[in-house]
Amino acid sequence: MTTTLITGGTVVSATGRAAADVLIDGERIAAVLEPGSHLLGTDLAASVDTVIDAAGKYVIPGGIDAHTHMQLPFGGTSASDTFETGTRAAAWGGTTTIIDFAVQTYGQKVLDGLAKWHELAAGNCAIDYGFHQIIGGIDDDSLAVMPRLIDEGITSFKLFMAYPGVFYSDDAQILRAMQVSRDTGLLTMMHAENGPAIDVLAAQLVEQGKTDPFYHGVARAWQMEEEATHRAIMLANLTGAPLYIVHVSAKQAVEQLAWARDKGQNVFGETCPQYLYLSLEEQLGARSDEWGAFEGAKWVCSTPLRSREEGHQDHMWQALRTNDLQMVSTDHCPFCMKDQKELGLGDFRKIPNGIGSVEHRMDLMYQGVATGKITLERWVELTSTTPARMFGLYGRKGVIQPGADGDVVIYDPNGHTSIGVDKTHHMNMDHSAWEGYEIDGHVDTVLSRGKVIVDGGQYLGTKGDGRYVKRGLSQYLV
């Protein structure tokens, strides 16, 4: 077995920081030491094979996100990053384990969908990966089969309130799969979007006329996010079911995960780098010679941006900060402007949805402690240590200590990041939603199951090195 130390740095973990150094050896970490330690009497910088200083940088456990959707079919197309190329994109950036969805669509098999996702990542992976299971279709037979995705270490599955014709559940059916969720630790994840009250204001807003990218986010407005979000908690309190929301990006529905956990209901909820950062209004002023208005697709996801006169994007970091919300993750789900976003040129309903960003979480949240909106620790904790908690992992991955992974990225914080296609851009898209996007920090080292993947600018890793992860249930609940 290779065996590395990693020496000078300042480990970081949700609850501090300190000077040490870290010994893995093989796969796994084997002791966090004080700086320059001697173990039984051995020199250990001369004893193991590799040594790697990270003096002046930070010293943290591998990034984990728990939102991304690699190759998802959707809006006529797939989302343009495969297995392949997406995690080869996260390990760029300091994420070391993706945790992705796999899907049952209508008239499928849950299993059925499950065995065609573990075809699609078996062998294509550059870091670790687990999978969510996405029901799209709640009858007596998915029913039936969810208690047994926990043999297969899959402890959550997603419903949707929006997408008829689609993914949608209506409440019924949301109910008797909570019902599930309640009796076997099952964590209920939740798209909360109006979908029927939306399909009608889409249509309305076309038969004006308004047909730009823009309208998108008018369509689905905030009230549709907040009832949904209330209606998903009261469900879930009906029933006794733990509940995650995801993407949530409206103030307002923060506000009801708030009223919610007050009252010591397990509801939990995630956001994403777009509505820390980008806005309803920046969507609408974008424009370019190729594509005119049509430009704002590149910022179409579901949910939508919001206004930051609203104040929106602020109140997300302070519920950041106030553990309102408990994590980010990026809902990573990519399409080129070329053949897939200009589907929907003329009818802003047929544009593909999504955003890739699962190459800069990271960065674009280590930016959030170089302004002072979050401290290192919550930096870890929101990246790392709560998706692990929040899906069966920890112990294993979210933290540096014996018996762990040997997932760690050293992070140089007087380094810099320049975010572009051109730059550090490694998704598989024609475009990138943060270009011209400036980070006072960078990703120097990455490792996965002790294995260096990312150095000095170049890639290490190879295809396959990633391995499918069992999950256990949620560490919050048991």
The other form holds:
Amino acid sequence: MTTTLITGGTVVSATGRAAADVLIDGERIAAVLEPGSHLLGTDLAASVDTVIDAAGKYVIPGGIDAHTHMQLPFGGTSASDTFETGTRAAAWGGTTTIIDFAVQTYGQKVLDGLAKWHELAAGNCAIDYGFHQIIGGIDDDSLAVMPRLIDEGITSFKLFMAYPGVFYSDDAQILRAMQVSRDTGLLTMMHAENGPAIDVLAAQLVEQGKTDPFYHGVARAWQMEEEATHRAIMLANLTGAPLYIVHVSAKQAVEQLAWARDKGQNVFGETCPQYLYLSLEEQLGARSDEWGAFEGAKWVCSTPLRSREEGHQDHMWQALRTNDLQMVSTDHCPFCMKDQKELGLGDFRKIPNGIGSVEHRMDLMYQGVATGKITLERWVELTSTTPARMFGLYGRKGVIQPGADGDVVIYDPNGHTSIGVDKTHHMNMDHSAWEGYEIDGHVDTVLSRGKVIVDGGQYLGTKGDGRYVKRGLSQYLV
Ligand code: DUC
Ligand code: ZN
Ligand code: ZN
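Let's see the other form, the form predicted together with dihydropyrimidine-2,4(1H,3H)-dione (DUC), since the form predicted on its own is already up.
The next block holds the full complex; its first chain is the one shown before.
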């Protein structure tokens, strides 16, 4: 077994920072020590297999992206990252665990959908991975099977109040699933947008000839997110289910979460980098020689980008500071412009929804530290520790402490990262939603269960390094 000592760095956790050395023995962290420690009279640095010098750098627990969609079938195509390409890109960006969404489509058995996801991922991942379960068809059969997911290491499921005819659940179905959530501790994750109303608005816009990508965001008005968030909260209130709202983008939806939390309800929310940085106005103004106004398709995702003039982005940063939102995931769901996004030329409703960010989340969130919006500790909390606690991985992941997996990132605050499709980009996409972003900071070295998989600008891992991790129940259940 390989032993590794990371020396001279500043170890950062969700609760503090300290100069410390980190000893990794095989796949696990063995000790966090005072810098330059001798152990039982032995000079550690002289006796381990590998010493990594982290002087001047931060040593943080590997990122956990709790919301990805590798290979998701959507709109007649599939998300362009496979588990192989997507997890490798994640590793490049300092993420050492993903939780992807296994899919049960309407008419399919839940456990068949799960088996398919295991098949897609097994032996292909660069980093460890877990699953949530999308329940695309709540019926007696799926309700009966849901408790068995816990034995499979799946302790959360996602329902959609959007996408009628595809993943949509109506209120009656949601209520019944939430009763299972209450009884079992399975965490209900909700895509909270009023899909039926959005579909009417979208059809009316297309009839008026408003077919450009920008109108995707017009149809998916913030009122539709606020209303659905409130409805989900009230259904959870009634049933007693723990509730987690995914990809929150409207400040009014955050207000609903804050209101419910203030009353003591067990509800949580995540946002994503796109809702912190990007806006509907920029999407409206986007033009290129190749695509004209269809350039805006690069940023078509749901929930949609919101108006900067209305202050949604600032509100998301504020909510991350005040803990009205608890986590940042990516909702990584990449599609190429060629052959995929272009399916929606002439009708924004046919553009596959999604943005690719799994590679850039740690960097983009570090920008919040560099610009004084969040603290260093909060950065670690939002991107690693809370995801681990929320989704039953804590202790093994999300923290640097003896016994934890050796998932460690060495981050250089004085480094620099230029994001672009020809620069740092490893996702399987023909464009980047983050083209031209310049980051103060750099992911230097990434260890996954003790193995160095990224270092010195080189990928050193192998396909299949990543293993399936069974998750426990959320630490936030009461
Ligand atoms: N939102 C997206 O942008 N893509 C996939 C599914 C979703 O909810
Ligand atoms: Zn969603
Ligand atoms: Zn999603």
